[in-house]
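The form predicted alone is given below as one chain in C-alpha cells.
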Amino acid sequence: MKIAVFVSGRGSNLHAILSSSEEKKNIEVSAVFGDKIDCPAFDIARRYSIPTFSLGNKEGCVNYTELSGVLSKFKIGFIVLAGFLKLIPKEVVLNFDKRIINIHPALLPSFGGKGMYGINVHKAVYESSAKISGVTVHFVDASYDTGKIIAQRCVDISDVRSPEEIAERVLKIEHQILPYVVGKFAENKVRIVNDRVVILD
C-alpha cells in the first residue's frame, strides 16, 4: 500500500511508521508533504530517500488546487496524517473517502477541534484534572477532528505534574497506535459494521 504522510512538525510519527515492523512488510511511505516551506520532519524523509513537498502558495510549493495531480502521480492509496495542522481540501477527502486517517493526542471527542493540537490540547486536558488521556485515530473528514474514530488507547496522567509530563506519555502510545492502525489497513483489516469502526485480528 503505498501511502503519503503529511507532517507539520519534527515528525516523530513519520519515524515510527518508517522503522516499524509494518512498513517493511505491507506499506510504502511514497512521499511526505508539510504545511512549510522546509519542514523538520523533512530531514527524515530524506533520511529515507522520500520525496518531500511543502503545500501552500509561495514560490516552490505545491498549492492545494495541485495536490490531487501529485498524489495520482505518485499513486498514493492512503493518506496519513501525523501531526498535520491545516484541514485537507474537501476535494481530497472525497477522493480519499475512508483512506485518510489522523492522530490526535486526546482521547476524542474531547479536546478537539480548531485550535486544539500539539501542547494546546495537553493544556487543556492538564486544568480539566482529567485522570487519563490518550490516543485517538480517525477517520478525517471536512471539519477538523470529528470523522469516526479507528482505535484509541489511555494513559493514565493521575500523577503529572504539568501539560509537558502529559505530551511526553501521550507520545510514547501515539508511536505504538499508529504503526499498527495503518498496517491494518494495509492488510485489509478495517472494517465499518453497523456504524461503528471495528479492527479484525
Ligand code: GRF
Second form
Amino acid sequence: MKIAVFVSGRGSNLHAILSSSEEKKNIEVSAVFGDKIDCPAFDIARRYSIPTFSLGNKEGCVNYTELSGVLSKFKIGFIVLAGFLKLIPKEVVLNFDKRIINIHPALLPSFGGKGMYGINVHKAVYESSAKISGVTVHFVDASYDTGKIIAQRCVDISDVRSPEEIAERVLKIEHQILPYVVGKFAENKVRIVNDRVVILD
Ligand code: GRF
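Next, give the form predicted together with the ligand, keeping in mind that what was shown is the form predicted alone.
Then the entire complex follows, led off by the chain already shown.
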C-alpha cells in the first residue's frame, strides 16, 4: 500500500510509521507533504529517501490545486494526516473516501474541532480536570476532527501536574496506535459494520 503522510513539523508519528513499516513489507511511505518550506519531519523523510512536498502558493511549493495530480503520479492509495494543520481540499477527501485518516491527541468527540491542536488540546484537557485522556484515529471528512472513529486508546492522567505531562503521555501511545491502524488498513482488516468501524484481528 503506497501511503502519503501529511506532517506539521516535528514528524515523530511519521517516524513511528517508518520504523514500524521496516518490519511490515506491505506499507510504503511514498511521499511526505507539509505546509512549511522545511521542517524536521522532512529531514526524517529524506533519511528514508522519501520525496517531500511543501504545499502552498510560494515559489517551489505544490499548489493545493495540484495536490490530486501529485498523489496520482505517486500512485498513492492511502493518506495519513499526522499533525497537518490545514484542511485537505474537498476533492482529495472525496477521492480518498475511507482512505484518509487523521490522528488526534485526545478522545474525540471531546476536545476536538477548529483550533484544537498541539498543546491547546492538552491545556483544555488539563483545565477540565479530566482523569483520562488519549488518542483517536479517525476517518477524515470535510471538517476538522469529525470523521468516524477508527481506534482509540486512553491513558491515565489523574496524577499529572501540567498539560505538557499529558502531551508526553499521549504522544507515547500515538506512536503505538497509528502504526497499528495503518498496518490494519494495509492488511485490509478495517470494516464498516452497522455504521461503526471494526478492526479485524
Ligand atoms: C501529534 O500530537 C498528533 O496527534 C497531532 O499533531 C501532532 C504531530 O506530532 N495531530 P508529530 O509531528 O507527529 O511529532
